[in-house]
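A single chain comes next, written as structure tokens; it is the form predicted alone.
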Amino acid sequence: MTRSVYFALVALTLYASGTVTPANAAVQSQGKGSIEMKPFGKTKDGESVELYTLRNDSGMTVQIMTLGGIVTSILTPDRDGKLDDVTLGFDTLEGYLAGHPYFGCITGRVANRIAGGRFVLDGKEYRLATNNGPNHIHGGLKGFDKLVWKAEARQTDQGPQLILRYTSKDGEEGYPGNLNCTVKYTLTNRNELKIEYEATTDKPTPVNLTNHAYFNLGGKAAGNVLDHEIQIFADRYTPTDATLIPTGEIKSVEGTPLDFRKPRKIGERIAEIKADPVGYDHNFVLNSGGKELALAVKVYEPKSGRTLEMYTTEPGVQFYTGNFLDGSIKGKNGVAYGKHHGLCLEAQHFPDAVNKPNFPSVVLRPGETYRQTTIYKFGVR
């Protein structure tokens, strides 16, 4: 039996069952792309990490590992059909284990910041790690980005899908309740990376999950993103104090450097941002209000012609321009990631919402199901 015939028979068997989990196995079907897995190394604690490669039939490839659900690579074509990697990260697991600014990962149990690392829920105060100055950020010292998730590969009508699961125990990082989390990554033939989140709990707890990918549509060695054009479908934003905690106000973007209601270059007014280091790190209040899956952001890189559209069910998006990158991190192919080398579009509920009663609530209670869907759609023009 030839190698190709063998894998064809394996693929047919797996497709009939809809799942695959063995090492180095693949799921394939005509017109629906494929998904393959290989070992990617071990954590410092000896846990095995797997790397999954999702391919569609439109010339796009996405790689995701089980450590932190990290999207390690997104290969998508430019206007001439040339593939390049449009997300920041590392070539090996060791790069991620050495520490990084949340490249491509699932962030939680609560993404973004909680003021003072504390909140009160149903009359009880909870204390969390203060791992971002005086505040708590992205789930704590060992948030979801640093944990190994259980994986299941599946073929769907939309395309190859990776399902990741993790149970966060009651008291983990200071949060109450056992939280059962599922995150589904689907690569469609429309060049969409679709991310669906679900969670349930046995005690009231705050939940705010997102993905922290850094995008650079020019490719892995393209330099900064200041020439990218961006449009954000938000008339308002949440002002912050000096530690990036929202004041509780919701203000208009009109007349500010945060006005991206019409497309313009990221670098056009970035110098007007009063921050150190200078750059965007702001929560935008989306016009859709988080009521349904809606277009939130458009990005265009003129040299490559690549485009990115972000759709989400969330009420907000954190637009961050890699302000703290300083060239000290050597990424893929040894490229030094300097200031503004990537941009993040983190679909979310608002920062510090658990302490701001006028913000949309992030509290999940027993019997409820947390759901969030975000789609990153790639194209060219």
Ligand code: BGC
Given for the second form:
Amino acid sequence: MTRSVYFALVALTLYASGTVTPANAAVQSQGKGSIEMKPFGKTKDGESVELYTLRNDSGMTVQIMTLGGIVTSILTPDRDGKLDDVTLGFDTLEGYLAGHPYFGCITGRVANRIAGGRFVLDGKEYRLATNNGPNHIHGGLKGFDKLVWKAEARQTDQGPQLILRYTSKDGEEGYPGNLNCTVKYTLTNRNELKIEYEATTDKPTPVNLTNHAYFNLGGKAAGNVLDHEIQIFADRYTPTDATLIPTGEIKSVEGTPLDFRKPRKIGERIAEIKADPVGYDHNFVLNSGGKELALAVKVYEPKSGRTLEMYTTEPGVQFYTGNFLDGSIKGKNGVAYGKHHGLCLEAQHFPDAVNKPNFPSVVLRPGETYRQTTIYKFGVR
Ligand code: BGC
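Take the protein just shown as the form predicted alone and give its structure as the form predicted in complex with the named molecule.
Entire complex below, previous chain first.
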């Protein structure tokens, strides 16, 4: 089948299923990539899950499912043009339903940790699930990663776009206020996966949304990421206690294994981190200050030549090196995901910000709109 016939067929299918308008269908056959949907199975509650495939005209394919808005695969070329999948996950929905450490998902209502699963807002105390030792993590027992989002596929000038919507009810997982959330995933022709988050509320509530993709630029069976080089545009970080709750201090990375101001191999100083299991799991305070979209992180994998740049509007990034992966999870192609087989770059407000008055606020009030944009840009060198 020729490329144009293929795009025309995809466009027709989407048009017939009502997911794109005729105007968009026409754009699809004019070299702006494509977006295609197929059923992916059902959740344990019998809800249907769909898998969307976004293709651009620069050789990249990204798949995202409606369960948790999970990015299930990212196919991107190496320096010889060979495609491989650079994100951890499973081949089937069943893999995800069996449980996993937040592969590729939208994370919220509040990503990262809240100390003791409690906070006080406008004089009222709220109690949340403590699902990470003594603390609350990633939105609770059924956070945004475990919900089926409503999807709309579109063609935009920048490329194929998947819009996901979810309304989190007042009291859901203990959080106040009905929160209307929209997450837009766009695959641009510049090989960027652009993620735009928006939320509004009818009561004051903390909000901190991110994506929890685990990257391995070496590809599907590349082993650990310790040879990846990383540069983080952060002079400072937020030290934590043993349960990874920030102490409230903001300290310089100077003279510590967290100094990635110049590119360094992840493995170079990882053994110096005092943690069990050892590895990076730190919030970096980005120099950009979280005011506008700015380059935050650069990653390079020497064997494949693949590069990843992260741009974000957020003030922080949790750099996590898959320390808790222990080989017990078998992912795509049956590959066992061992320690450090993936790295996460979770653009975010700082952990436990709702309890730390000196950190940038995560409180959203009625009438305001929460917005965050993060771009993961893939390339080669
Ligand atoms: C946390 C890690 C955690 C991982 C999976 C990261 O955001 O910082 O400590 O293991 O998510 O839950």
